[in-house]
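Below you'll find only one chain, the form predicted on its own, shown as structure tokens.
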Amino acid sequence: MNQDRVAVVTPDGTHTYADLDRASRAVAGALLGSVSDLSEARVAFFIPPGFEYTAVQRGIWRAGGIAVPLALSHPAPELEYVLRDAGATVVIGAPESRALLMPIAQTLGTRFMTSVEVLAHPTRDDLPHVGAPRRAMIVYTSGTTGRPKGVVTTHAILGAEIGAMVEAWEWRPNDRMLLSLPLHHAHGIMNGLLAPLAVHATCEILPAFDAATVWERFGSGEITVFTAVPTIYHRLIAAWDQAPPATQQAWSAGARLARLMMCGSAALPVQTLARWREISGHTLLERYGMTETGMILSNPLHGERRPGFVGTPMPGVDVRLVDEWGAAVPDGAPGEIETRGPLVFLEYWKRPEETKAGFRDGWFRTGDTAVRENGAFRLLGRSSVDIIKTGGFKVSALEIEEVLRMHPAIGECAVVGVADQEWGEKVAAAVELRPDATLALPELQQWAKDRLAPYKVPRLLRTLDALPRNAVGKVVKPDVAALFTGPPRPAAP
């Protein structure tokens, strides 16, 4: 490999693969100290997208640790939960995160180090041999139990996931990825960062998504690959529509020079796909995957991309559709997506029973329903009504409900997803108020933002005398969702 090739570009500068090698060896040295191998110790890190993030992630692996990325948008209670659940022995944070992370680290007995500190450490050459079967990363994702679960992948699994993407989408060293996704979940980490670095391409990382900046980079004609969630494409279209005609023309001309634009993490509205094709010249490549599975279905790089479809199995992946008893369903009939292969995760961290329940005869049960038509898969939605996909994030309604029940005005509540063109689904809360209490949406949002990640905060609210329930007293979620699709109901007195 040519170490002088550019690996990472950020607003602060350009960094070669040699720079990344040196920085990651410094991080590894800081973490190892007097020991020779971290031996799968969990190292959490809270660092904005950029070169430091990339070097810290790689340094954790080179020291033999398990990388646990933290979400920059999460409030203290959610960060503490992840650190406690993972049993992190070290947390690395950007200097500006000290005030947030230090009290949590002290409470848990976890060592806190700044990214500046670990990157300034002398490089270390006597690094441990880290075999492919070793655990490499824990990414936290919400499940139907209501609390985030740690999805564990090994170095072998990461390699298989990256290899499938490289083969299917023909990643090559002269590619330049524009990455504007957050780096605490699989889409940004795997598709946006690790895939281009695996082939020694260049990853241009933005600290956060900004529509005008992304369009300016498209307009340069330098970007060859871009991946995003439907919400981002919706915002890019809105920014293009508001731009002067000359700017529109320049942006569109530059975008057409890219070789591949992809969309995932949530269902892409057909009208968004069509509008993006009009202004950029690209038919977005839709694909499907999960934190637990990597990318398992994809529309073709070469060939027809069918709106509403997520394509055929990725290289090395087996996918089937089954009914509730595990029997295969015929083409055209709905069934749950199950998959197996080297891409599938190892386990849910410290949750053996949930891990076991996630599989059937060696096949992972995704919880998503689809139909197969002419060999391609079309998603129908979640098998569980308690999973909401909003802005590219998958969140648990049960987890949000647990938090909302802590509000002094709320007696009981039910959270559902309501279809939305921009967000895929909006988080909507129906609540029964306590006697003599009142509650408005802005007040609830202000209260919730200190306890929930931004994408989990309700965007719609209905107050009711009583939630709809069945004969045994269970809340009927479809009836709750229907409350938000008709005219507003009067608030409970």
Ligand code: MLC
The other form holds:
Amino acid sequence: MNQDRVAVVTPDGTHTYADLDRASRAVAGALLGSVSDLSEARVAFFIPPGFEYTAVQRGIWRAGGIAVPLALSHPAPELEYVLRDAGATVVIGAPESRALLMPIAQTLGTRFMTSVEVLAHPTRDDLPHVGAPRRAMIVYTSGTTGRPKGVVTTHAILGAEIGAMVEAWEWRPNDRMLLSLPLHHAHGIMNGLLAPLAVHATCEILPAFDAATVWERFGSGEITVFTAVPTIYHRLIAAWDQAPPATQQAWSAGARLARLMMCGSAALPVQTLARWREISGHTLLERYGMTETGMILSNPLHGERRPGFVGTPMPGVDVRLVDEWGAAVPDGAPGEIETRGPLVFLEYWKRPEETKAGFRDGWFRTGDTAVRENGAFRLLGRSSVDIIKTGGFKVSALEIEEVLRMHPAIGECAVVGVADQEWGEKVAAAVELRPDATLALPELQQWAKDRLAPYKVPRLLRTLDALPRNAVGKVVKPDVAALFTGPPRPAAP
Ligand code: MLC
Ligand code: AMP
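Same protein, different form: I have the form predicted on its own, so give me the form predicted together with the named molecule.
Let's see the whole complex now, leading with the same chain.
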């Protein structure tokens, strides 16, 4: 491979594969110090999407560590939870994160290093041999059981997940990806960053999503592949609609030169798909996946992409639809998606019981319901009302409820997802107030944002005398959701 090929482009500059090799050997050297192998020590990192992120991720792997990406948007309590749960021995942060991370690191006895420091370290050549079965990454994802769980993948699993994407979507070295997703979740890390780098293509990385910048990069005609969540396409459509006609024309003309535009992480509304086709000329390739499983189903690269469908199994992926007892359902009948194969994760970090519960006879239970019609899968929903997808982020209603219950005005609460055109779902909270307490949404949001990631903060609030409950006193979530979709009810005094 020609090491002078461009690996990563950021607003600050262009970095070749030779630069990436050098920088990752420097990071590995800084992490290893006097040892020869990190032997699966967890190294967390808090670095904006870009070259430094990529070099640090690689450096951790080359030193034999497990990479634990942290979310830039998370407040201190969420970061502390991840560092503690992962048992991180080191956290690498961009210099401006020192004030946020240092106190947490000190509390936990974790070593804090800046990205500048590790990248400036002398490169190291005697790096350990890191075999494919070794653990490579832990990505935290919300589930039905309260706090987020660490999804562990090995190098072999990452390789299989990447290989399936390269094959299905025909990644080539002359591709140029535009990446505008956060890099603490599977979509950005795997589909956005690692797939293009695996074939020595170029990944152009934006530090954060910005609709005008994305359109300008499309307008250049240089981008060949793009992937995003439905909320991002919604935002891009809104930006295009507001642009002057000459700009619209230039943006659309450049976008047409791309070879592939993909969408996933949440259901793509058919209207978004249709409008995107009008303005960009692309029928979005919708695919379905999960942090635990990599990409499971995809519409075809060549051939008909059916609106509302997520296609057929990715290469090397076994998929079945089963009823609640695990028996296969016939075509046309709804069933839970189960999957198995080399792409499926190893375990939830330090949660053997939850790992065990996630599988049935060797098949991973996704919790998503689908139907197979004429060979292709159509998603119908999730088996748990307590999982919310907002802006493409998965959040747990139970986790948010646990935090909201700590608010001094809240006696009891129930959190639900409410359908929304832009966000897919919005986080909505119904609360029973304590005697004589009052609570308004802005006040709740102000309080919650110090404790929860921004996408977990409730966007809608109803205060009630009593939450809807069934005969045994259990809150009825569909009735809670109806409070937000039905006619407004008078607030509790
Ligand atoms: C932010 N806002 C929200 C919100 N998030 N409102 C409702 N619901 C939410 N979830 C509000 C903010 O408070 C703010 O309001 C305004 O929107 C703009 O905020 P922002 O911070 O600028 O939002 P932004 O960062 O632009 O976020 C939008 C986004 C982001 C779409 C870029 O949500 C995103 O990056 N999503 C991608 C998620 C992802 O990568 N998922 C992959 C999971 S892996 P105000 O009033 O303050 O202006 C996976 C597997 C698979 O699912 O299959 O891929
Ligand atoms: P995460 O745990 O963040 O990886 O989210 C995985 C979940 O995202 C899946 O279980 C699905 O519920 C959802 N998801 C992913 N892709 C799609 C899609 N194309 N349509 C609908 N839901 C999706």
